[in-house]
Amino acid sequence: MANIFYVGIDLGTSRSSIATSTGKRISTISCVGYPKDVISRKRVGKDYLFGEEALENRLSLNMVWPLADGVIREDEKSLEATRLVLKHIIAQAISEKQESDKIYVAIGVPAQANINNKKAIIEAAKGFVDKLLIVSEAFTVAYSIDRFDECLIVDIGAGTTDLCRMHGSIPDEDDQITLNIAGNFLDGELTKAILKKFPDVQISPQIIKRIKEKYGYVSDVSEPIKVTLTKRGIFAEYDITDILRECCLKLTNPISKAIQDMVGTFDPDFQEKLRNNIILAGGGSRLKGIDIAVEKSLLEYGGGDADCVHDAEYCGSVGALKMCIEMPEEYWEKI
């Protein structure tokens, strides 16, 4: 008798996570590396590498980040890489699958991913997925934490920030917006600010990401933040306390404005309830003090209350898995 494996995937710009009905959870960096030449092909011994392994060998690889802009890039290489990432992460999570078994997958994508991107995901999943459900990433967060009452989900990823109003039913198009201001935007601002103050330091995208993830904050005060960087190969310590806070605020300020816009266009009888039930998710929710910063930004509008999810890494994929198991037949795409 054939088994059905239910799978929830949060397909992210920087990281993708998966949760399955067998209890497995896996997270991987959303990149694929292809050998540059015959020497690199001989060195890695494979046609392509994924995630951490690809990053560790990136000097000898052509790196492809297929979701670098928050949605699938439409060039052939990105489409192929998306397919490989999906196939790789599903195979890792469901290694026990037999030929007759079925795989049903729910995938979270940015709220306003266009029809071409959804078609691209369907094409990418052909051959190893039997049924597919494509849903808003912010909605998967709501499903994960069972918040279907009046609340506002703010999912701050690497490529996009998705906002979704919940009101006891499936959100309409007007209940969801996507901002292109997210983690990658913050990385860019931080890179520019550090190089402006310390023009000769040597930094890379990976160094910036590590600094952001370890020290990022938007609170009013912080212990001095000093990082070790190189200048012509010589190590030195640099104080980036003020730089880091100013850059992080460039991320949180437009998000706070979007939150108020979502509240201000909601049913006036429920606006106060919505403003006092803001849920922050995604990698950006890990910035120290981001919940307090959002609350302070709403003071001029009458105040608000914001909380961060406890499991930012798997919240989206767990919600997608729950949807995968519970959604009626008519919501599915047959591959």
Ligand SMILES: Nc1ncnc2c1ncn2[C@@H]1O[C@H](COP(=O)(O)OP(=O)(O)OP(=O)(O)O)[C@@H](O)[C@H]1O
Contents of the next structure:
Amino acid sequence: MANIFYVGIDLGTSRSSIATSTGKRISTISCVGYPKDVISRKRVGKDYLFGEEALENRLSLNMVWPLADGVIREDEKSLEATRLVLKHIIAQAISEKQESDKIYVAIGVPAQANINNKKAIIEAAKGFVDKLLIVSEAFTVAYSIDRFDECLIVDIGAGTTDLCRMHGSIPDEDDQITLNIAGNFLDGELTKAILKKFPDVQISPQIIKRIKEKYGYVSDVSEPIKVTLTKRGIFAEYDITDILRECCLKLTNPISKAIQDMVGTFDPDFQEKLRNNIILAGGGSRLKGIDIAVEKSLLEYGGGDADCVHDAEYCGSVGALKMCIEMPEEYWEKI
Ligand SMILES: Nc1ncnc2c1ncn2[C@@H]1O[C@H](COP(=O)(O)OP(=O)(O)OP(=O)(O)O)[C@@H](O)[C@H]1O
Ligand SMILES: [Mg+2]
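Follow the form predicted alone with the form predicted together with the ligand, if you could.
Starting with the chain above, the whole complex follows.
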């Protein structure tokens, strides 16, 4: 008898994750690497590598990051890479699939993904997905934690921060805002600030990301943060306590401002409830002190309550999986 596999996917700029009805959870970096030349083809022994494996071998590879600012880039290479990422992550999660089995997939995309992007995803999924549901990312977060009452979801990703006001029905267009200020933006600011204070230290995007993820904070106080970096290969310690906080605030201040806007333009009878039900999700919600910083920014509005989701890595894909299982027929895309 044919089985139906239900699958939820969070297709992210930096990471993509998948959750299946058979209980699998896999997360991977959203990139594909193609061998640069005949030597690198020999070294890697394959036509392309994915995710972590690609990143580890990046010196031999031409890396393609198919998503930018949360949406699929529209050039051929990116479309192909998106297809490979989807195919690869699904194949990894559903290794037991038989020929006659069906795969139904719900994919979370940024609220403002346009029609071309939805088309691109439908194209990318053709051939290995039997039914497809395209859903708004922030909405998948609400679904994963069963929050359909008044609350504000703030999904802080790598390319975008998506805010979505929930009020017990499908969110409207004006319930959603997308900011291009997110993890990648913070990486850029941190790179500039470190190089300004310590010219000639050697940093790479990976080093910056590691520093940010390990030490980043927006609380008022912190112990001194000293990182070891090199200058022409020579190690030394550098104190980045202050610049790290200043950079992180450049991320959280605009997010707090957007939260204030979302609250301030909501039905006044429900503003208090919204203020007290702010849910921070996405990788950026792991930034130390971000919940308290958001709450503080709401003090002059009467205070607020912000909480980070417990499972920033999988809540998008788990929510998408729930939607995939529950959604009535008319919401599905035709493939
Ligand atoms: N502890 C941490 N502190 C700060 N930032 C973090 C932390 N952990 C992860 N991040 C950042 O979160 C971002 C990744 O989050 P997430 O996986 O939600 O993004 P994405 O879904 O790939 O992106 P998008 O939603 O924009 O497409 C990266 O920029 C990553 O560096
Ligand atoms: Mg995301």
